[in-house]
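Just the one chain here, the form predicted alone, laid out as structure tokens.
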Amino acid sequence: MNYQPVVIIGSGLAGYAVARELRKLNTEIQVIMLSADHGGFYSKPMLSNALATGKTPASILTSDAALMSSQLKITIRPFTRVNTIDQSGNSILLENGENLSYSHLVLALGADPIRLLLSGGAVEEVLSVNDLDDYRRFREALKDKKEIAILGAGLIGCEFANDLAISGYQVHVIDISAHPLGRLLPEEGGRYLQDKLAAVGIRFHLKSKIQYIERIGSRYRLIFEEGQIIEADLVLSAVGLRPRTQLAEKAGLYVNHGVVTNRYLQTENTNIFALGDCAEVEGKVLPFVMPISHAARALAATVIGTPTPVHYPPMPVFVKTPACPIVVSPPDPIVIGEWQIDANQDGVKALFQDMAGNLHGFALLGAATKEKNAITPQLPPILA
């Protein structure tokens, strides 16, 4: 009998999802969660629309670490960082010098914001929001500010832009793409979204690249490669996330775009698992909420002793832009096909079909979002 604990590194949605699923299956197994921050539970997706919904950083936190520990009957160690993983010894070395043994190790490490390579004396003052502590700093910095520049017109950039604009801020959005949500929407959908966001006051600077950021008094001057100049009171970077793989790589685990796992969420070491934003499952990195739920259930069952491969059904993503409701299910990049577009002033219905006419993805905007429930069952599973 192995009496060593299951150790979960990370206290985000992925870490807590695994802890909950383990507890559903086994009330006795010892579980230790290591958190680099306060360890409390909150929904990270709420950060990008908290202004409009009247949420404060304090109210976003659902439960602190002590309450979560009591509810789940697990040990949570806040402000605890891991230095190295000893695969052969089934143990980890903490930064405080302590060794901690495990029966199974779960990497729920999340992802880090990508930082653009910029010049200028104010580059280090550019903010990003990737967790509740970041958001608290962002809200503090927002006080008495009026004009905000956002680097990135992807999902997070557009959500923050919409939230700020409808809360009374002047918002600039800068991106190298030709339209917002360039990786998720076809051109017609991107133009429709841009028009709707522009109608609430958002100014887009597309096909543009920032080169230099400097402070001018209490404001920032952003200089484009093309020579254009804008000024803002605060600059927020939202250009994407990069899976946190450093710990796994240091341990000698296989890393590609994320920590590589099989269908059982196992790395090449069958006692070490990964899920969430840090993981690459069967070649797929899916930085959304729904895959976490499916992965956590499968992972927990495997740890308890019932090997269970993860299954990803179609999982449409809702984009929190109230000025333009959007639900999207991106096609697999390896599928060859084209978008079929039906657009009018009320919305855009875009279906991605392969050469045989099979549906592989969709983008629904405006009034077309009501068709989600009818269209989704026509999609193939993301991971069968």
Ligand code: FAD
Contents of the next structure:
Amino acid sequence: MNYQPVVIIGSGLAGYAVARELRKLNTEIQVIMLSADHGGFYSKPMLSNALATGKTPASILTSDAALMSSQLKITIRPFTRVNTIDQSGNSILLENGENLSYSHLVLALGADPIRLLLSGGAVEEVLSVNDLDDYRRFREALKDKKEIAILGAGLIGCEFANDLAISGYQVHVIDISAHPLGRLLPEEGGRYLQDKLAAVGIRFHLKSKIQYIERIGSRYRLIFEEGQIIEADLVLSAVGLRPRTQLAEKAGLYVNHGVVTNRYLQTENTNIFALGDCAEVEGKVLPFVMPISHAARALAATVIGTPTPVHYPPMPVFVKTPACPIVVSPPDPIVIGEWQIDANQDGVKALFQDMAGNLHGFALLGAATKEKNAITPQLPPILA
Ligand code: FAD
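The form predicted in complex with flavin-adenine dinucleotide is what I need now, so please give it after the form predicted alone.
Now the complete complex, all chains and molecules, led by this one.
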């Protein structure tokens, strides 16, 4: 019998999903959650539509660490960073020098915002938002500001742009791609989205690359590689995330784009698991909420003693751009096929089919989003 605790590193949606699933299956097992941040529970997706929905950083926090600890009957240690994993000793070393043993270790470490390599004296002042503390800083910085430049026209960039624009800010969005949501939408969908976002006042600078950011008084000057110049009161970077793999890599665990796991969410060390934004499960890095729920359920069952592989059904993602409702289920990049597009002024229905006509993904915009429930069951599972 192993009396060491299950240790979860990370108090994001992934860490808490595992803690909840463990408690559903077993009320006795000792669980310790360690978090580099405040350790409270909040829904991260709310950050990119909080202005329009009237939420503040304080109201986004659902429960603080103390409340979560008493609800879930687990020990939560906020502001406790893990520095090293000792695989052979089944223990971890904390930043404060303390050693902690585990029976099972769960890595729910999240991801770091990618920073563009830019020059200029104000590069360090560019903000990014990937957690509640970032968002608090962002909201503080927004006070008395009018014009915001967003680097990146991906999902997070478009959501923040829409939220800011409908809340009265002037918004610029800069991206090297030819249309917004370039990785999720076919061209027709991107153009439709761009038109809808432009209609709420968002100004796009596409096929453009920022090179230099400097401060001019209380404002920023952004200089493009192509020579164009814009000014803004605040610059927000939303150019993507990189899974936090350093801790696993330092411990000698296999890392590719994320911390590599099998279908059981196990790394090559069968007592060390990973899920959420830091993980690469069977070759897939899926930085969204739905995969976390499925992974947490399987992981908890395995830890309790019933080895359970994760199954991912189709998991469409809603893009929170109220100016242009969107739901997407991107095809697996290894599938060869093409988009079938049905576009009109009310929306775009794009279906990605392989050469045999089988459906592998979709992008539905505007009125076409209504078809999501009818189309989703026709998709293959993401992990059968
Ligand atoms: P995180 O929430 O990043 O948690 C990581 C945790 O690990 C943190 O508590 C951190 O402190 C801790 N940690 C890291 N390193 C250490 C260490 N060494 N020691 C101790 N603790 C450590 N997904 C959707 O499906 N739909 C949406 O609409 C959507 N909207 C989004 C909007 C925004 C603005 C953002 C940023 C993301 C959005 N996502 C959305 C993605 C989704 O929110 C994430 O996939 C999910 O929240 C990731 O949870 P996580 O627990 O893996 O990571």
